[in-house]
Structure formats: C-alpha cells, structure tokens
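Okay, so here's just one chain, in structure tokens, the form predicted alone.
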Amino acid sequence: MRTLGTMAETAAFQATAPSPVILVPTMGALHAGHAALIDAARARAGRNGTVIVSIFVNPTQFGPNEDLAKYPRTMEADLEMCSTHGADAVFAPTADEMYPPGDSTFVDETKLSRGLCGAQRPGHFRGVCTVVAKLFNIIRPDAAIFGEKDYQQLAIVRRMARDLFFNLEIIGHPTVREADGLAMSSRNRYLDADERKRAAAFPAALSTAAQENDPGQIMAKATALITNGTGSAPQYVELVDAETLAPLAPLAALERPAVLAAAVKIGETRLIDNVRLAPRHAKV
C-alpha cells in the first residue's frame, strides 16, 4: 500500500492505476464503519481495480467555537486498518497542500445545505463541497463511496457532482452501527460512560418514531422520545424528502421515499442520525 502526501505524489500513482478508481474520503479516526466503505470499496473496485482511502481533517467544515484541534488523530492506526482491508493507497495530504497560501475558492451547493445540520453549522457544507470537489479533482476516480449515517452530507455530494459535471458515481452505503444500534462514528470516543449509555436511546427513538403514521406525529415522537431517553432536546428533528431533502407537511401522506433525520448533543458530543422512510401511501 502506498502512502501519498502530495498532488504531485498521487498523480503519478493515479497515472498508472488500473481502474475503476474507487475513492473512499475520510477525516481518519477510522473505526469499523469506514472500514465497511473500505471493504465496499474493495469490492466495488475487483482484483484489479484501485481503492485510494483519503485521510484529511477539513479546516474549512469546522466552525469556530467546534472541535478542530481535538478531533481524534490515529494516523498509525488508520493506515494500518487502510492496509489490512485492501487499500491500495493512502492519499493523506496537509493542510497547505489542500489550501496553499493565497487560496481563495469554495464551492458552495445552496438549496439542500439550508437546513438540518446546515442551519445549525452555517459554512459547514461549503468546507465539505470545496474539499471534496478538490480530492475528486485530484485523484479523478470513478466511483466514490460515502456513509448515509451523514445522509445530508451525501445528498449534497451527489448533488455537486451532478451539477459540476463531475464524471463519477457517488456511493451511498448503510450506517454501520455498534450492537446497541449506536451509528459508528469518530466523536463517539468523546462519550464518558454514562453519555455513552444515554446515547443508545437516540437510534431507538428514531426506529420508533418512524412507525408512526404522518410527519407531524413522527417529528413530535421523535422529539419527546429523544429528549426523554438522552437527557438532552434534540437540536433538530426533521422528517424530509429522500433526493430534495425539503421538510414535509405534518399532514402529508408519504408518497415517496424520505428520511426522519435528527440531532441531539449529548454532553459536550454531537451527535446526528437518520432512518430511512419508504413511502406508504401511494396514490392509486
């Protein structure tokens, strides 16, 4: 496996790479969830493709009062668990080389950012936009794999990439999640015990909710649920459209696919969840 710090580094790499391409983009902090982006990367790319994992913690998806300098670093780690699920390289560049001196550029996607975590982290999807457009631009690949635990997030890319005309297909894979339905994530390391043991009621009121009947009972289940089972009120709790993400009337029949997509902070920790809808009430 190779290990590549720079533009230069990786263009020479992705020159004789046999294809597809499969990139999977992380933050590193890798755990077994993205090991599963991995392993779908692997799979997706056959024996004689190409897996390239990125590993870059974003400064501009970051606002100023959120945790950038603590955010867990395990390089060592992380390149270990790279290798042993079949990557065949590592693209894990600095800072400066992401946003030299004088760079003055973002991408900006602006009608699915507006609400969820957009409303509650202004500027955070204009990071995410700006540095993805740049690895798809650096490492050009044909594919690229992306968890729905961050359904937004997801959603966003693929909008990007249609608009941009980037010639790639996004990737959706499902949340991985630990055995009491906890979604893995890097942040979950934050969680002191009893956090931790709170934390577990969130995908539980999500599941639960979601059996309700219309919008408008789903959100408010889910609210008190949330509230009651972690101590803490959610930040947000929407139930929206699947491709458009717009939020759907409390007394709309759900005719389409959506997702009940919330987030809570439990202590200092924030965390975000989805469950995915099918629709229920088609017109006949």
Second form
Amino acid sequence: MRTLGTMAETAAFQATAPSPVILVPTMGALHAGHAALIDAARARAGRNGTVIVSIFVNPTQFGPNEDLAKYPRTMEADLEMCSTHGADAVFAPTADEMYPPGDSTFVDETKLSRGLCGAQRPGHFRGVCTVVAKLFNIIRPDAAIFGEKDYQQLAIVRRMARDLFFNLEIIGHPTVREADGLAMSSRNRYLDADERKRAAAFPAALSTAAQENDPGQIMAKATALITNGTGSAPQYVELVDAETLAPLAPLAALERPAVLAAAVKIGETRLIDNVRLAPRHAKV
Ligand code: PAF
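I would like to compare: after the form predicted alone, may I see the structure of the form predicted together with pantoate?
Let us now look at the entire complex, which starts with that chain.
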C-alpha cells in the first residue's frame, strides 16, 4: 500500500492506477464502520481496480467552538487498517497542501445544507463540500463511498457532484452499528462509560418512533424517547423527504421515502443518527 502526501505524488499514482478508482474519504480515527466502507470499495474495485482512502481532518468543517484540536488522530492504526482491508493507497495530505496559503475559494451547496445539522453547525457543509470537491479533483475517482449515518452529508455530496458535473458515482453505505445499535462514529470514543450506556437509547428511540403513524407523532415520540432514554433533549428531530431533505408537515402523508434524522449531545459528545422510512401508501 502506498502512502501519498502531496498532490504531485497522488497525480503520478493516479495516472497509472487501474480503473475503476474508488475513493473512501475519511477524517481518520478509523473504526469498523470505515473498515466496512473500505471493504465495499475493494469489492466495487474488484481485484484489478484501485482503492484509495483519504485521511484528512478537515479544518474548514469545524466551527470555532468545535472539537478540531481534540479530534482523535490515530494515523499508525489507520494505515494498518487500510492495508489490512486491501486499500491500494492512502492520501494523507497536510492542511497547507489542501488549503494553500492565500486561497479564497469555497464550495457551498445552498439548499440541502441549511436545515438539520447545517442549522446547528453554520459553515460545516461548506467545509465538507470544499474538501470533498478538492479530493474529487485530486484523485479523480470513478466512485466515492460515504456512510449513511451522515445522511445529510451524503445527500449534499450527491447534489454537489450532480450540480458541478463531477463525473463519478456517489455510493451510500448502510450505517454500521455496535451490538446495542449505536451507530459507529470516531466521536464515540469521547463517551465515558455512563454516557456510552445512555447513548444506546438514541438509535432505539428513532427506530421505535418510526413506527408511529404520521410525521407529527413520529417526531414527538422520538423527542420524548431520546430525552428520557439518553437524559438529554435532542438538538433536533426532523422527518424530512429523503431526497430534498424538506421537512414534512405534522400531518403530511408518508407517500415518498423519508428520513427521521436527529442529533443529541450526551455530555460533550454530539451524536447524529437517522432511520429511513419507506413510503406508506394510503389504505383503500
Ligand atoms: O464524513 C467525514 O469523515 C468527513 O465529513 C469527510 C467526508 C471525509 C470530509 O472531510
């Protein structure tokens, strides 16, 4: 497995990399969820294609009071995992390589990014779109794989790729969960033992609430169950259209795919999760 630090090295590697080239963008601190993405990339690339994992803690997607400084950095273990799971190369640039001094250009998706996490974390998705666009331009993959835990991110990246004519496929990968249902996340390691126990109530609350009849009942039940189960009121709970991310009115019919998405802060750790809802056709 090659480790690439600069754009020049990556361009040279890319120029002779057998197709298809599949990218797994990450911020490192890799866990079993990332391993599943790399495995899926390997399966998609086949024996002859190329899997590239990017590892870059992207400063522009962190707000001023967020956890950029303390975000876990575990490069040695990350490289080991990439190699074990069959990556051909890891692109691990410096911040200066990705954001050369004097740069002043950002990529901003202006619709899907405004609600849900975007409303809580102004500028977050502008940072995500900017770095992902740079990764696409540097690595020129045929496809890139993103986890569905970050459902809004996946929808925004799809939209950005479509709108800016990036010639690649965006693949969503099902959320990988711990045995008790907690979605795997690099930030789970911030949770202490008590917080970790309470965190398991979060996905359970979403799955239970998703059984209710209409959007109003679903959101109300999710809010109550998250608050009771985790001991923290959610930052948001929203039922949105799966494609446009437009919020559904309390009595709207569930006739298109929808997503119940929520964020909750347990102690200092912010967790997000979501449940997909299949369309329910009106009974006749
Ligand atoms: O999901 C992540 O880890 C990051 O937001 C991404 C897509 C690698 C961009 O920094």
